[in-house]
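Only one chain is included here, represented as structure tokens and corresponding to the form predicted alone.
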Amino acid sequence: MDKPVVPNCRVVVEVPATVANLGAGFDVLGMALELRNTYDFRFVDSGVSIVISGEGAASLPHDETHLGYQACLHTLRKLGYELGGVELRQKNRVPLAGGLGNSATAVVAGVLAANAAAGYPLSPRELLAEATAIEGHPDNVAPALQGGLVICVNREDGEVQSLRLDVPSTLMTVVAVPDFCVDTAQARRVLPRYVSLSDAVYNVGRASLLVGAICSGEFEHLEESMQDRLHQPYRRHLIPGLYEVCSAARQAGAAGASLAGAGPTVVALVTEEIHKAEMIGQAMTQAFLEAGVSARYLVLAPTATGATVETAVVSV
């Protein structure tokens, strides 16, 4: 028989935004950004109540289809626990447009809340495996869990192997967020099943260069390392003005720019001339506008801190 979750256990999880597919690191490199969604779970005897405020509150599900609730339920059942009811309060700060890992924050929050409610039985590696199994790809959930820049590898035995690296404090990001969404499943469907050896080598070299540039602080390599042949050329038609926005960012002083995740958000890296971040953001949104798309920009610092968890027992 499944064990019941302790009634009135409260778990508050804060999860950072992430940029997956960073530069040439398709399905491999992800970075955590200092913009956080808050998920306040209270485990009760029965019923499901979900209240969401902030970014896209009207668009997110307020019922049992909520991704954070589903991740929590799935993880608890896997751990042998019976879920009576949940009251979930979400403060959403990460834009929904796509590319900053909003859905990954919900998955990570649900897995961590379930782990806390069950008494923390899962190791960090098991948490990553569970979140990846639900989300589908580790390069969003890994930096959300661990913070920093994370290299993710899907091993042949099915396990996810990750390596977390610190990001220099002199590196900032500017993200241009269009006012439309790209369906992740559609963005995946447009990718080819096979790529040429030359394109594979192109990306391997630049992904390696990106990691080396961030670790060494030799940021002059970032522009080249943000180039990609594995997904951006095939997704270009889904994001009007993609290449023009990246070019505008570089011309305004960015060290490099690329599609964030599967898009449509575009991320630019800013180094020594941090004061240019606002100008870069304005240039990116203007380039989107010239392509017929309205957009806004955010200046976000990478964060070394992944998701955080606080628990308490609430009296009735």
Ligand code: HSE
Contents of the next structure:
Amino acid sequence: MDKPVVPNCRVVVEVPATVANLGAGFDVLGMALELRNTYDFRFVDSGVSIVISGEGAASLPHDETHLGYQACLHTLRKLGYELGGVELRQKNRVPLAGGLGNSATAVVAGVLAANAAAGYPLSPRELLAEATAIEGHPDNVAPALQGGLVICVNREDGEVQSLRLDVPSTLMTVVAVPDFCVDTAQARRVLPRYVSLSDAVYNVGRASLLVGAICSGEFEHLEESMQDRLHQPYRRHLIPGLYEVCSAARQAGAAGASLAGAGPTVVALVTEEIHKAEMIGQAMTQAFLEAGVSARYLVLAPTATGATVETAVVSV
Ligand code: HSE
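Since we've got the form predicted alone here, give me the form predicted together with L-homoserine (HSE) too.
Okay, now the whole complex, with that chain kicking things off.
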């Protein structure tokens, strides 16, 4: 018999946006950004009520298909708990277009809320494994949980191994967010099953360079380390203007640029020339416009702080 969740337990989870596939780090490098979704779970006796406000609220599911609710339900069941009902309020700030880890915020929120409601039985490593199993890949959920820049690998024994690094405060990002969505599942289907040894070596070298550049502060390596041959060439037809937007960002002063996650968002890294961030954003959105895509930009700082959890027992 499953245990019931403590009724009227309230768990508020704030989860940052993330950029997966950073530069050459396809499926392995993700960075957390200071823009957060808030998920306020209240565990009640029965019923499911979901209220969403903010960015793209009308496009998100307001019923039991909500990813945060599903992740919470799934995790509680795995922990041997029976979920009575939930009142969930979401304040959405992370754009839905794709590339900033919106779905990862919901997965992480659901897993963390379930863990809190169950009395915190899961270790950080187990939380990452659970969130990765639900999301399907670790490079958004790992930085969403841990903050900073996270290197993650799926081990052959099924474990996810991760290493979190601090990002220097002199590094900023500009993200150009188009007004259309790319479905991550579709963007995965266009990838080849096998790649050439030379393309693998190309990315291994640049992903290593990216980590080294961020750890050492030798930012002159960033431009080369943001190049990729493992996914962008196969996805570029899904994102009109992708290479032109990256190139416009570099010409306007960015240290490097790449597709964010599976896109369509493009991320540019800005270092010494942080005052150029606005100009870089304008150049990126202009390049998107020239490719027939309307887009907006946001200047976002990397964040060292991953998801946060606050709990309370509320009186009824
Ligand atoms: N690594 C994942 C992919 C990220 O490229 O499919 C999706 O956000």
